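First, one chain by itself: the form predicted alone, in structure tokens.
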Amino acid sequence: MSNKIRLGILGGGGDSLIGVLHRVASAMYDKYQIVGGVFNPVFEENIGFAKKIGLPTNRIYKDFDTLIAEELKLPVNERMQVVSILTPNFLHFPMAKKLLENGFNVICEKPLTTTYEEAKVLNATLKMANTVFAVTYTYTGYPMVRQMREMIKNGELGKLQKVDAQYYQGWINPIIHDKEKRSTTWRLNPEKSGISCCVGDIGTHAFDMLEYVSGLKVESVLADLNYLYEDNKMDIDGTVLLRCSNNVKGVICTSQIATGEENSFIVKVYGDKAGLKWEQENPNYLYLMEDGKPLRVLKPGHSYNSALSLDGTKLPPGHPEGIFDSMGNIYKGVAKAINKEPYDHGEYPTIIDGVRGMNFIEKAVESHQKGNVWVAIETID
């Protein structure tokens, strides 16, 4: 029998971007074997998709509850060890909770849940289950993001004084101006997406990334969100001011109506000695900025990089790696945790990151609704 980790997948069928991203990532380091799942709520399409990607159909189940029931009938050394949740947001909580209650490890897409209260319940459930739980804030897997984290941790920027993240997309622009389209898109439906679209979808990436690379904790936020039309209940653009630990100030600017933008995610951290800048659309470059010195460009695979960065680099310098590799590094970190191997805590985002992300989303919306006032982020353990 294979010694690979047995992986089940919920969602991600058809032409889903998230589905192919997770499947490729799971295969990247030869750590996982996909053994079954529920890719689509329509069973015939579910079976058809499994056949298309070359999976046996004996563990392709008609629904989530059947998956749990049938997998628990199998011997421990045959059943799924970890299940990836790639469904729309509103299904994350019930699926993750039941998986934890039945002893499965979980890899969950962000946002973790649709409410902060649900996220706290999941955290409590995980403490009882004592399994591994990862939340796929994908961009933390990039080697040069990890290098940024290590340089800041080692004091190379000096005393931190400013953090800044900008995440601009334009994909909602053709949808938001059409009343029928904006009323039928699940991303703009609070019952399926939660209370936020833009902040919940991409703002939470920016929030997690700033905490990940800087080592700081956001302590309070002041948000100004944009809904554009009165009948639209979900933000599609927003700016959030940040007050962080160590008296550091910052800002997150997010938009899904930035016409013409694709996936422009830019992260900047400034200290009193130097600054660092990373751009998702050019992920293999990390820019080091210092007063009175030329701009330096750091690249993956070189010996000057940290062990954490090099561990996530598969190819020699000059061979670009991208989003699949970034997600692959997260899956690699989760595999180490499941196999009880030593790993760096920067190798995959945990449920705490997911819970803090949900708190950030709700506090940003609360700040806006109360008239753009400062609202505290709670401490999570």
Given for the second form:
There are 4 protein chains.
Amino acid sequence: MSNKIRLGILGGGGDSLIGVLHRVASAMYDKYQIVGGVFNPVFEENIGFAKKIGLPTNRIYKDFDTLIAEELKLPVNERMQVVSILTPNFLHFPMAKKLLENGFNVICEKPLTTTYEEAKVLNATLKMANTVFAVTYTYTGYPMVRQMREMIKNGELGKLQKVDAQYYQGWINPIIHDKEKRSTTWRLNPEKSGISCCVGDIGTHAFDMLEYVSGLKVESVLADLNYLYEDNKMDIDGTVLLRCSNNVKGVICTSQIATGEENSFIVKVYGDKAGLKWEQENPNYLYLMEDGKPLRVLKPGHSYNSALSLDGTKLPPGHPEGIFDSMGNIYKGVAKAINKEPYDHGEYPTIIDGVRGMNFIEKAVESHQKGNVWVAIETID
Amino acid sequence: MSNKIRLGILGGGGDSLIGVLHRVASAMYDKYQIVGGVFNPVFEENIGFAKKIGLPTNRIYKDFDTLIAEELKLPVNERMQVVSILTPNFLHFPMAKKLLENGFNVICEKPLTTTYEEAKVLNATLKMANTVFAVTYTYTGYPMVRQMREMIKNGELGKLQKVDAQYYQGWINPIIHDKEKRSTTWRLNPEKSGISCCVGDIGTHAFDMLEYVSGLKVESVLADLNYLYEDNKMDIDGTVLLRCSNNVKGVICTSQIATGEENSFIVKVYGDKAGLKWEQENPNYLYLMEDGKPLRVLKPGHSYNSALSLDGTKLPPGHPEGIFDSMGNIYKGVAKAINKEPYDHGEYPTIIDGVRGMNFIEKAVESHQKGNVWVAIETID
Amino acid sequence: MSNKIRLGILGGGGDSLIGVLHRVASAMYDKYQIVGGVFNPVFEENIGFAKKIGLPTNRIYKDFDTLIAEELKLPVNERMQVVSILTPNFLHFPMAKKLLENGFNVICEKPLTTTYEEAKVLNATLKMANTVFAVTYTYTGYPMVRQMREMIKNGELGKLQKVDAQYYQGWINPIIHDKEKRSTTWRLNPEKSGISCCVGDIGTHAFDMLEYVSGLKVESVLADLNYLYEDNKMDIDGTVLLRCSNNVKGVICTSQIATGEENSFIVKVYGDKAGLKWEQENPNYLYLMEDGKPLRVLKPGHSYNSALSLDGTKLPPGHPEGIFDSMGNIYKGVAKAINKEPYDHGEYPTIIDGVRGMNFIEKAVESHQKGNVWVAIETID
Amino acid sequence: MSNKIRLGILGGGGDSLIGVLHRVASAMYDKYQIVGGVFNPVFEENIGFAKKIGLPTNRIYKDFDTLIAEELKLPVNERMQVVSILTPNFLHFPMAKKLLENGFNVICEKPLTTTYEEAKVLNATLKMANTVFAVTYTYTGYPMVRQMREMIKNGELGKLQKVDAQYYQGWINPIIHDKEKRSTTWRLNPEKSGISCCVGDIGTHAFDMLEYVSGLKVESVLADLNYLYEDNKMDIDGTVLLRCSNNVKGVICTSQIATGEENSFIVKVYGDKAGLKWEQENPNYLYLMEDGKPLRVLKPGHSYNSALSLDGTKLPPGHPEGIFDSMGNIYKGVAKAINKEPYDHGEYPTIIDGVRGMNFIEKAVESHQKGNVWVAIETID
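Would you mind giving the form predicted in complex with another copy of the chain, to go alongside the form predicted alone above?
The next block holds the full complex; its first chain is the one shown before.
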């Protein structure tokens, strides 16, 4: 019998891209075996998908509740150990909550929930359950993001004095200018997508990333969001001023109407000793800038990197790894936690990252609605 | 007798870098001859400098007032036609004003003055004088900046929907953390440098550039500035939210504590058809981004560029020109105006650019001091 | 029962990096299931490794011959369908030959064999066996390499007139200058590594890539190799002049003493209509150069790409994929061939690529040894 | 009276681009004053051009011989001190020779002459004249090229082991495929352009640059040139294998049919300690590669640069300078030599560079014509 971690999957069937990402990530370090799940709400499609990806169908369930019920009947050493939630956002909360209440470890796609209130409930539930819970802010798994975090933690930038993240995309441009399209896209429908499109989808990545690499906490925000059309109910662009712990100021610039941009997520942190810059579209380069010295460009796999970074590189320098590898690293970290092996807290984002992300979304929207005023981010533990 | 434009220079002696920039720029298209000036307040150094740069000393004057008085005695066809003001900022206003009142054309370094009030007076003076007046926002002379302006003007981006400028430097980092140094640097002394360091020095470049390339007018600003230390009286970092004409929103991010950054001035404009990006440190590349099409990279000197852009390129593609060439283009435009030749309004920045720049500085500081609120930019003509 | 392709693996145990690459690649499109193999020559380590990667041990065999014997006892619908050979180079030939003789499909690491003679024998064996045989020139699986091939095939470059490949590494630099180290490294030992180090290891990649993307055949070569030290028996640097079909000339520059280079493999092809450039370290960018037009930068996942390219991208534009994804694409192509599904000949490199690669190595060394003269590459089918 | 160096110019009138380059370069450091010359063979155009560029016409001569005769009548302290030769190539030799014989300093465009024989004669003439003679291999004036030279000279790369230069252009592509055009272009006419087009025009730049930065001497060459059409008499592409002093091997790749390339001149030198790379189209970046360390990117104007490099930068880091500035640096070095001030031998290319360049052209063509064999480069002093 394989000693791999038994993984169940919720959602991610059909043409789902996120499904591919999680399946490949789970395979990357030989740590997981997918044993079942519910890929689609329609049972025939669910079974068909399982066959298509070469899975036995005996643990493909007709719905989530059945999955819970049937898995609980299995002996512990056969039962799913962890379940990945890849369903539409509004299902994250009830699924995660019930999984936790029944003792499962959980890997949950972002956003954690649709409201901050739900997120806090989930956090409380997790404290009772005491299982492993990861939120897949995928970009934190890149080796050079991890290296950025470690260098800052080790004081290589000195005292931090400025943080800046840009996350520009252009994908909504062909949609937003068409009255028909913008009224029918689920991403712009508050009932389906929560209260924010741009801040909710990519602003949270920027928020989480800045906290992840800098070790700072964002304490308050002032946001100016952009809806472009009066009949559009969701922000599709916005700038958020930040005030962080240690009196550090910063800014998050986000847009989904940055026409022609693909996924331009750029992170910059400056301290009194040096600055660091990283760009998601070229994730294997980390730029170290020091007063009056040549720019240094760090790349993955070299021994000058930290242990946390090196743990996330599989091949020698010059063999580019990408976003699948980044997600693979998060799964690897979760596997260590499930297997009670030692791991670094930077190996996967936790529920606290997810809860703070939800609070950030709500506070950014609140700041905008109140006329671009400062609003405090709540503290959570 | 040479038919070159007779140019006088104020300041720019000694080790002045700006002096080199203006002298080379004036030589670039064979249009100007430096005939005299006042390079230094100390007469011996003034004369010594003139000799060092190979100038006859007969029109090197002991001070500005003498220059005016003596030049006016010369017949018009020998008199200086234009005077470049490269002196410390607080001298720009009195010198420019007197030059205008005496009928000289003027090329003035930025910032135009030390206050918006002075700037408006100067504008009124110019209206009476009706001479040529240029403010050297140097970066607008780059061929690919001009190309950006023309493409936007011609509608290649469609209706604009987002503007963004970043101007990050790190030069003040080694100064700001040393109590002694930060209290003695003239750049951080309000009496010598006006009310703002970062917004005043580089924020204005970003402001002018966004208006130059986009054709939009910034209508109001909300600024969050950063002083880092309580005893520091001048901002050395700041983010300014923008609301522009045509309901376009935007942001200007500036910093002088972005440790290790040199002169990272990046301009992005997005419309509903496409986006454009330009970076000052690699000024010969203009990036055109369109939904679902390959990124296109435009370079100077190609026939696909606009007339305004091509007018600013001296060599064929692949022969990189730089900032001296950019300033040379501004001098070339001024020469056309002085010589009453036809020219494009994009060829050099005018006093209006200078006046608006001063207003931007004051309004950004006002916004910050009032608690990060929206403040309107005044209209001027 | 899973309908995945049953995959066996030879070699790749212990700390093998190539083993990780093949395992992840095989998992990437849900097409393969690893059912057994021989990971290590020492049986305990072999079993230990299987457990470590979570495999059942019932089909982990003590050696290659046992694997063949035992697998043949299994019914066809349980037997391994394809075996990946990741062992040291000298084992490729006997293993591949026996596998073919017993009807297995084969995925073989490069170089195919240690001599051209062996390679030809293998080719003859394959003709008898009529199974699927792939040689893992990994880089041909990148989406933008595939796109380059398709654009050239479709005439977008016009008539080709120049090909150029550079493959520079620096890894042998710390070894080559130490007499002790260079005499003990297996890579510089002809008995273990064949007759060439640099041409054999990376020159062949360049050779195969040029033929892959251009559709041309290299017809003759003139090589100048570099051994640096008299006691060193293997080239560690060399330039190879090329004459190709259609009277196209070209050059392959290779080095392992390009100190500080990681894996700088750059491919350029120029035709009378346009040129294309691709760089392995930034594999998601393809540069299209046309006379007098802006440079165009193509990226994966956009609908402007060919079907062959798009088939190799799993996520939308802006989500960088890397070398694991490239190898995954090759495995995907092989899966189609094994499953008798339609596939493009560009989806995986065949034995012909492997045989020609071996001939290239031998001819380059022959050219050098004869005093840098032209030597013909043989034709094979 | 100005103490600037009195400069005469031959050629460079009309729409000449090279004329602009030399005039701006001469003005860049306030060291030269253009006092006269012969810009055009037609006297009216000559005078007209002088007026257009604002020069007094009293020393604009009707032809070269008149210039010599009249200038010699002037007292030494009024006479032209240096003459720049920008005429068609075949005139370089007779003009330079006569100038030297009459005691003038000379700045001569490349190629120095049309044959190696002429070049040697000129070298002998210079030895008699003992004046200053510079050949404008423009690219050697870039600050980061100078930095490359100094770092190599100071041993920062250790013992050199590989040199590589690529010089790819595409400009002849639209000409070469048209039988009419290729037979009428002067660049492809041996009577007007000597025996080589591609090697002669850009290959020599690569040859000179490699010797300039590395300090090595190329000792023999093996060339494979490309003419594309039988009726085309001049190479328009070619690869040249190099054997240099200290047993260093290398390669020069050149092309004018690299369709879509602008002026892609890339220089790489590798030693046993590190490697350096520089690209002409982005001349302000110098890449230092060391085993197992982060890539370092050096930029102009920083104090970590050598004195030779810093002497060629006028503004602080982040203010990009370009090819005009590079030529300006060469003029600055020549001015020092003329003024008998101390200067570094790296400040301007000498006649020896020009002579060796001519020999390189002839030997590369000889190697090709003899069937791609090794041919020795002659030594000269």
